[in-house]
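As a starting point, one isolated chain is supplied in structure tokens, in the form predicted alone.
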Amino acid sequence: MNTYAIAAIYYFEMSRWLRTIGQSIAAPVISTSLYFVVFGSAIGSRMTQVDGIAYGSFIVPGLIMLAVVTESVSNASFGFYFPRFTGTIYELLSAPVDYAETLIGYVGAAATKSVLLGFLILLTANFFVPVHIQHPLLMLLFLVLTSVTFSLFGFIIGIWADGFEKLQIIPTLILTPLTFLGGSFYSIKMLPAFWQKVSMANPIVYLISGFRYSFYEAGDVNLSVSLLMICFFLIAAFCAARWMLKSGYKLKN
């Protein structure tokens, strides 16, 4: 395996990130505030307890899954679309660089951005409630392998789109919908038994319920489906966009 070539690729996408700090960090980080003032003191005020848990701090891994889902998928895809849209993809695809290897360099740099944005909201969430994290190597386990799974979703979405709105459709209309509708910011069970049903059906509950059990031991779903379904996922979306970059889909005119 080239590793320079890994290496090459993630340097510089760590470089990119870094030099737009503003928007990469300090915008999620202020918009999770945000979250925790309103629903924190508005709702928690009314809302004491969920599960036996302040309300305040048991919205804290709905808030961290819901930047890290946004943020790899926001990295990975402009990440990848860029130089598709600049023309300079072209002079990777020609370099003697595997297509698993210009996977391996892109989808790291963007889930290692994620997994450090997630750490920055849960120190910044320190600020405003008390947290818990009963299993931190299950908490992380957890944010690494949502982290990379989305990365490699928004890479997917970086080959298929073919203009900047399209980045911006599958994340604004899809993932950030099913996220508020993940039990974010409520419990599943707090629903009617046909909406629970429903919920069912929307993927990122596994995901929540799994990090927030990590936290507390207490989730809408059995923490092995949890972890059954992050996996399903990850791998889906692995092979989906292998074959993407082995078989030249929208790359190769």
The other form holds:
Amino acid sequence: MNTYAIAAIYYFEMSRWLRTIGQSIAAPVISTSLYFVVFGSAIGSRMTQVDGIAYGSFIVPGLIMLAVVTESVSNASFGFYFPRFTGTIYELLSAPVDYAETLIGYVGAAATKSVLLGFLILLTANFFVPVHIQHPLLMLLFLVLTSVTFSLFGFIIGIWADGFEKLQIIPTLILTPLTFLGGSFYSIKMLPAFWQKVSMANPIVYLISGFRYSFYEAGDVNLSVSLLMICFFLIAAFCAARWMLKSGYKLKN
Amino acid sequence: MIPIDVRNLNKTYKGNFQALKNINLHIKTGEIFALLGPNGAGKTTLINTICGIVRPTNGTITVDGHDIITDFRAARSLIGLVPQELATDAFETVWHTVNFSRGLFGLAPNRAYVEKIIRQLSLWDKKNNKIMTLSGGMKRRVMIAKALSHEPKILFLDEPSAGVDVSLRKDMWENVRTLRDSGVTIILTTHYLEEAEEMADRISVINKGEIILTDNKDDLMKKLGHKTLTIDLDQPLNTVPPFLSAWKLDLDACAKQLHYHYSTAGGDTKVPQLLAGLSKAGIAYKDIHTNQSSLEEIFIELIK
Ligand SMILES: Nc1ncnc2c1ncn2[C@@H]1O[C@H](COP(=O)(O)OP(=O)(O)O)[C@@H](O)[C@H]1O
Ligand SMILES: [Mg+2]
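Following the display of the form predicted alone, present the structure of the form predicted in complex with its partner chain.
Whole complex next, starting from this chain.
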């Protein structure tokens, strides 16, 4: 194992983030605050409780997932696409580094940033509403699994994209709708029976539900189903990324 | 051990374009080897294939006996690559980017060594500058520093003098020789005959994906060193005087220039005798200059 290479990539990706640390902190704090003003206060005043939880508190896990999913994908995809765009990728491709080391470096760094982001939002939310976490370890597990899975997914987009537009297409056209319809701001049980069924095809529903369970012991789907699903996505994304790196797909002509 | 051994290598890009055709190449330890060929000949493709950036379609490549696919770690650890295109991390400092390269190639940090490399390339006073603030020539030297950061035994330089001005080119050639003297095997590409002649111990001529020939520089220059001597006359000449017929001179259309075609092979160019002959006959001239045959002319010569 080329641990020096893993450290070099990880450190490179983290320092890229640290250069704009102010922005990295300010952006999620501001957007979370806005969500609480709009959803928590304006809507929450009419919709007092969901699943027996105050609405403001109810949306906290969903908000964190929303940010973590979006940020993981955009950070990891940009982090790998940019060196391809500038041409500096030649160095990684000619280095004695295998697929696993590449993934640990890039995906590890992106996931680290996402986990930190999750905690930052949790902290911000605490200023607006009471947040209670019933199962902290389970919460951490979900947070880490989601961060890793979607960083892997972003990494795949970073290999697949051959322009900045393509980098945006999947997040805007697929991911954002799925996260908004995944129960970030409502319980799936509030939907008509037909749309409840349709929602079950949305993988994000399982993430948010499991994550919310770790806070309030209330979720739309069974906890073990949630865990199984996230593990399934993780493995699928890992296999795809591994295949891409090993075959040199879009990287080695 | 053969530093680089390429056997029956073919590369076909997507869209069925064959960029390399049955390449065989054996580099010797400690030499400076030049791949000489016009733009689009396949020089970069060949280098990138050896370095792992482009996948070979078939054939085998070993680096010091290590197969570049099955034993890629050992093979790649030995190689430093300075690619043709300037590609640097604009926001990183010189110091960080060179240390990054060392780590990427699996070596423990060594500040003293990295400092030595950066000093050698005259970048020490820029070590804390972001790369985007450097000039083109400095960026190229940063890329050389990155390639040397992991103490490679084999260094690839893809068109090292592209975009480097003439004065710096001499410095760079000096740097390359120093490296060779320290035991590094060097493979460079160029489309300038003069550069290959100046630098290389051996030269391969490559055209349209095929290696046309590989030879020692001196032998190759004998075969290819065709030159034209042009003499600008003071007064137009009506005909070439008969006593100069041995030189087979051409008189140009306005009768004010004489052209003498000769080969540097064998050493005796008969140029001094020609000039002496002109003086004796009282034919005055203002200026003389020589032209080396262009690569294109050489290819026509070689393919014949
Ligand atoms: N990624 C690629 N896909 C398709 N064709 C390519 C690619 N890279 C290079 N080529 C083609 O291969 C040929 C050799 O290119 P290259 O190796 O860059 O030549 P050189 O370095 O000698 O100028 C050229 O005709 C070029 O257009
Ligand atoms: Mg080239």
